[in-house]
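We begin with a single chain expressed as structure tokens, specifically the form predicted on its own.
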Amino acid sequence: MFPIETAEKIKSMEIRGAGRIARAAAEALRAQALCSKASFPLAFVDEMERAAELLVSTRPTAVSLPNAVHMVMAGIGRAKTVEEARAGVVERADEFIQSSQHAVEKIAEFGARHIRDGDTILTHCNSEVALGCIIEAHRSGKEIEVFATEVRPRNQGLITIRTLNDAGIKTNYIVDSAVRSFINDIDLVIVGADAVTVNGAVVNKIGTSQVAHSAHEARVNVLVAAETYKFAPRTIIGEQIQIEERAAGEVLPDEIARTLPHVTVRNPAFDVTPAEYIDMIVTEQGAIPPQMAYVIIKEYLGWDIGEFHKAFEINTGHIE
């Protein structure tokens, strides 16, 4: 599938989770390469940055996205001909592919070691590598039972609870105005992560940080899994993660709005939940205290604060 199908695709949130996101855009990158009718290295750098560009703006909250496309264009290097800009990316588009499913694995792998047999597990919205540690629980043989939310308003809590019927799991399926009235009757609350932070701040469905701040209050653990490429590496910096506001539509029918001239209708897609309110959090290189996030981003993504500083200058010309 090429980029401008996939970003329709990401857009309409016809492919959805951060990790499969990811995956689509290297997989539309390596596609583009593979096409490109570009007869001059320059051409095909600039082709290939056109579609990089179309991938990242569908969805700015998304943090995979952006990092997954940094890392299949570093592929492009210093190539001499197009032939090698091509081999470059396909090479790095495959590698993150790989590396990705390879994550989700191992991350399923440790998150399934932190549920007990006979936990009741609270799940919101549909993480791919969330779902990967409680059905990897289930497989090792401990009875466990689920909470899963609804997630309004694009109800991607459906998709959860068919993904946990099928796994044989048994589990109850909630409004996610009811989670402070259940979560007594929780042992653990799982979510995934469409970014963390520097300071270890989660970002996540719209919801997530209720959902933890009720857990915190009721002395329940909350895990995050999340792969490393989810780690923001420019808010070592100050950046701000822009938290992605989605059309009225969802919440409210246009014929009804249109009756409503002094309503607006407010959207967020997403919402950022305190380290504070994080017990663990759950890569594919271990688990972690949510204040060691800096680790990630400094061994496994490989940036360090001097590095940012310096890239900040050259981009601004503040060089003293």
The other form holds:
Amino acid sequence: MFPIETAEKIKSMEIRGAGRIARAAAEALRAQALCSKASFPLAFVDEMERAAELLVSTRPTAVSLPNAVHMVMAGIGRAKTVEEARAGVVERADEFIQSSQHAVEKIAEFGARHIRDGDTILTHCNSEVALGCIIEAHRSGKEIEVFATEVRPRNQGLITIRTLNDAGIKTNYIVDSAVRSFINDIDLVIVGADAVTVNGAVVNKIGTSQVAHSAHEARVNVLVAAETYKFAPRTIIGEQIQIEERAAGEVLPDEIARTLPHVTVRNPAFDVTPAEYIDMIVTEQGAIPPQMAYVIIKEYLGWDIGEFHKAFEINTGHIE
Ligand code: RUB
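Having displayed the form predicted on its own, please output the structure of the form predicted together with ribulose-1,5-diphosphate.
Up next: the whole complex, starting with the chain shown before.
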């Protein structure tokens, strides 16, 4: 699929979830590189940069998206010909997609070990990696039960309960506001992430911080399943994660909103859970306490300070 089509599908949430968004963007850049008719390297770079910007502009919160685009675009490197640049992009895109799929499997394997036989797990939203851990625990023979939230306003919980049902896992479907009522029945909370900041805070679907707060109060452990490409390098230089605010119509139909001129609907799609409410983050490199996010950004994601400066210059339009 080409970048324009992929961008539309990400915007409309036909493609959603941080990992899937990242892989779709890598795939779109690969398709663009393969079909490019650019006859000299600068034209190729220009075309690829426009595609990259379009993809990154679709949804602002999931850091996996700019990280994936950055990794694929780095394939252009110092290519001297269009063919070299094209091959570099294709190679990096393939590498990213493969390593992303491998990461999802590794996290399922590691995360499942934290689930005990007889555990009741609560999950919020629809995270491929969080569900991977749960399904792997079930597959390995552990008797488990799940509570899954509805996830207003887009009801991603429906996708979650279908997946759990298809896997044959006993599941309870609850409205978001019922989490605290059931928290004492829960042994472990498992959620995914759209971004992890340098101080170990986790950005995920709106409501995650309330779930984590309830869990913390009830002394229930919170496990976050997140691939290393969901860690946000630019938070090291003080950049904040932008929380997407979506259309009011997702929460309140326009025809009702029109009759309520004094009412403003707010619809943030994500929230921030502080590190102190998170017990561990399971990555494909192993489990870490959230306070070790810096190590993942530096050691595994491999961003060096030169790249921070470059990213900073691009963002501020300031070139030294
Ligand atoms: C999805 C969401 C998911 C994370 C992780 O939000 O918050 O928990 O993206 O998902 P939306 P995954 O539905 O608005 O995209 O583990 O699949 O990457």
